[in-house]
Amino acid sequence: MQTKAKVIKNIEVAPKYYRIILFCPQIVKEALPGQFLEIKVTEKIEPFLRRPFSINRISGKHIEILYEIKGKGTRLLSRIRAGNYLDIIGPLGNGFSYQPKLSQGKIILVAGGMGVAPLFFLAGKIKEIKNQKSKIKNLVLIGAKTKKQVLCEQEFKKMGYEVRIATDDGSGGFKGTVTELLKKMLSDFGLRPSIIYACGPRPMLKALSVLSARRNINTQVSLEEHMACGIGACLGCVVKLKTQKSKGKIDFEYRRVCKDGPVFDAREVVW
């Protein structure tokens, strides 16, 4: 649906990283983890296209968005003040599958950079349906270039998740990529998660999908693509997927990340 959302707060939470809180009760009722909003960042003609943002958290009748200043659109969004209104469309896309049957074993969430945004919303939903008597503690792995760019670490911990950090420069936690950290933990500690949920840059998701396929671990990935319209009309965000085998042959088809995703089974994506 398209609506005008009142800006309650828009604050910097780390250098170049912001959290905006929007009052939009209509969308709150329908939103699911992994879905996103298309936001018109200005009333002016330029920039013409809306910007897509994952839903980071639902609190009462409010939606929270976590974003990084990366270009003109996000720079303009960071200047929006409380009390103003934003034209938004949402919730859009198909999100994560998180049924109780997937939550019986250990769950691992793997985030690269801004990939923490949709995974935090998912973590809250998993906690709601998880058997409270279970002694299994779910795990969140967060990767970033430096320690200063690690987001939502304390928030995940407050929710009851075990959190491990990986940084490229070694300034925080494991030195290396978050996928390398996952590989080490699977090997050293013999982890056998029931499912992995992941979001982050495409190279990270590709490496993770190879790793999980070798170990036969069910894995869902949320793809980060340039989405112009957000409703599947422009075909600017298509991704190639494997389909069911026909007489021993693997067929392929193209799907729209915004409309058919952004969440896909990692085994189906042609990286």
The other form holds:
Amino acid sequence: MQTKAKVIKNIEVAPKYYRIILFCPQIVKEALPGQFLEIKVTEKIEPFLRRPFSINRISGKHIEILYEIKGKGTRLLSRIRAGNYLDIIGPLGNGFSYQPKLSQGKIILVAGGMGVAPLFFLAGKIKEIKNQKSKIKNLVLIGAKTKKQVLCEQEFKKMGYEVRIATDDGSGGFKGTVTELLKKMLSDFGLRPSIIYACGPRPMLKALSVLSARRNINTQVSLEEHMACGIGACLGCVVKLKTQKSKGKIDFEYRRVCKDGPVFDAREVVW
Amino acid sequence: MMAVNLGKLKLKNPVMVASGTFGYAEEFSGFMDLRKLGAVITKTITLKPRPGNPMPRTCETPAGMLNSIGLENPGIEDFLKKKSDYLKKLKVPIIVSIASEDSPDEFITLAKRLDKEYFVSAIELNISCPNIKKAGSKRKSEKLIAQDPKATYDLVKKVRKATKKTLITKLSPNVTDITKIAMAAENAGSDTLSLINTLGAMSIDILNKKPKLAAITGGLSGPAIRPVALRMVWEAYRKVKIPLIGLGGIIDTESAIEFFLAGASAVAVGTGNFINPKTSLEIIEGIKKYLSANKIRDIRKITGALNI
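Structure of the form predicted in complex with the partner chain (previous: the form predicted on its own):
Next comes the full complex, and the chain you just saw is listed first.
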């Protein structure tokens, strides 16, 4: 649906990282983890297109979004003050699948940079359906450039998740990529997760899908892509998915990240 | 007061949605009452399925965007099997856009196939897509049909013989003189013309020195091209008698009215659908208000009513 949402708060939570809180009760009713919103950041003609943002959290009748200032769209968004209204479309796309049967074993969430945003919403939903008596502690791995850019760490811990950090410069936790951290943890502790959920930059998801395919771990990835319409009409944000193997050659078909995704089974994506 | 005729095709209002910007209509069903539209023009259909071009396929530009989707579509048979059920139920005229890949004769095959389909109100000939290349060639087609008056005439003439449906020829702005192409299509029997398709364009990322589109060049759309489109509608209006469909950067009532005054009998909203899915419906209401505020009884009175 398309609606005007009132901005309740729009604050910087780390250098260049912002959290915006929007009052939009109708969208709250329908939103699922992994889905996103298309936001018009200005009433003017520039920048021209809407911007897609995944949902980070739902609290009451509010939707929270985490974003990083990347270009003129997000810069304008960061200047919008509480009390103003934003034209938003959503919730859009197919989110993560998190049926109880998938949640029986250990679940690992792997976030790269801003990829933490939709995984936090998912973590809350998993907690709701997870057997309260289960002693298996779920794990969150968060990768960032530096310690300052690690988001949601305390919030995940409060929800009962074990959290490990990887930073490129080693300023916090493991020095290296979040995928290297995952590999180390799978080997060192012999972890056999029932499922991995991941979101982050494309190279990270590619490395992760190679790793999880080798170990035959069910993995869902949420892809980021520039979008024009966000509702499946323009075919501007496609990803290659494997179809069938014919004569050793992998056939592919294009699927829309906005409408058929943004969450896909990592084994199906042609990286 | 809003009804218009495009050849045999009767529309309850003159606002349509442009090919390639509205999918197969179903994508927009959750955002608006589709039955209020003047007509729906589908994404272009080819004879065989087309996977489309590599990513990235779009990028934002000043007051617009580039695209090089490459006519991704399921091909005519799958379109009729899988995508047309929804369109058949819509109580709105459906215009199917078609294009050829290897040989212009594919237009004839497609037109004959669609001629049998009762739900098709009209056929739009997309002879102006800048994003397809000939089979086996790495480069895009050197010349579009819409860049050659004789090729346009020959093609429209052949398709005219293949179908009784209303024919719309979609023209390219990437020409020296659009009136020559417009007249060629009219002389060959086109009932209406759509103008304009996207403008050939490109954009570069200066950090990695790469083109922003995988196909290097693409088509520019959005308000950035509106003044060009308007000028071409105005030029064509003075040379041809058949009705014109104006499009190019229409995002609100004011921009739609401009096209009527320049000579359009109807308009189509394209890229504007991406920004606000309800753009077309808001324009329909806006035109009604404009007409009543200016005591104009009939939308047809403002076509070409430019004061000069």
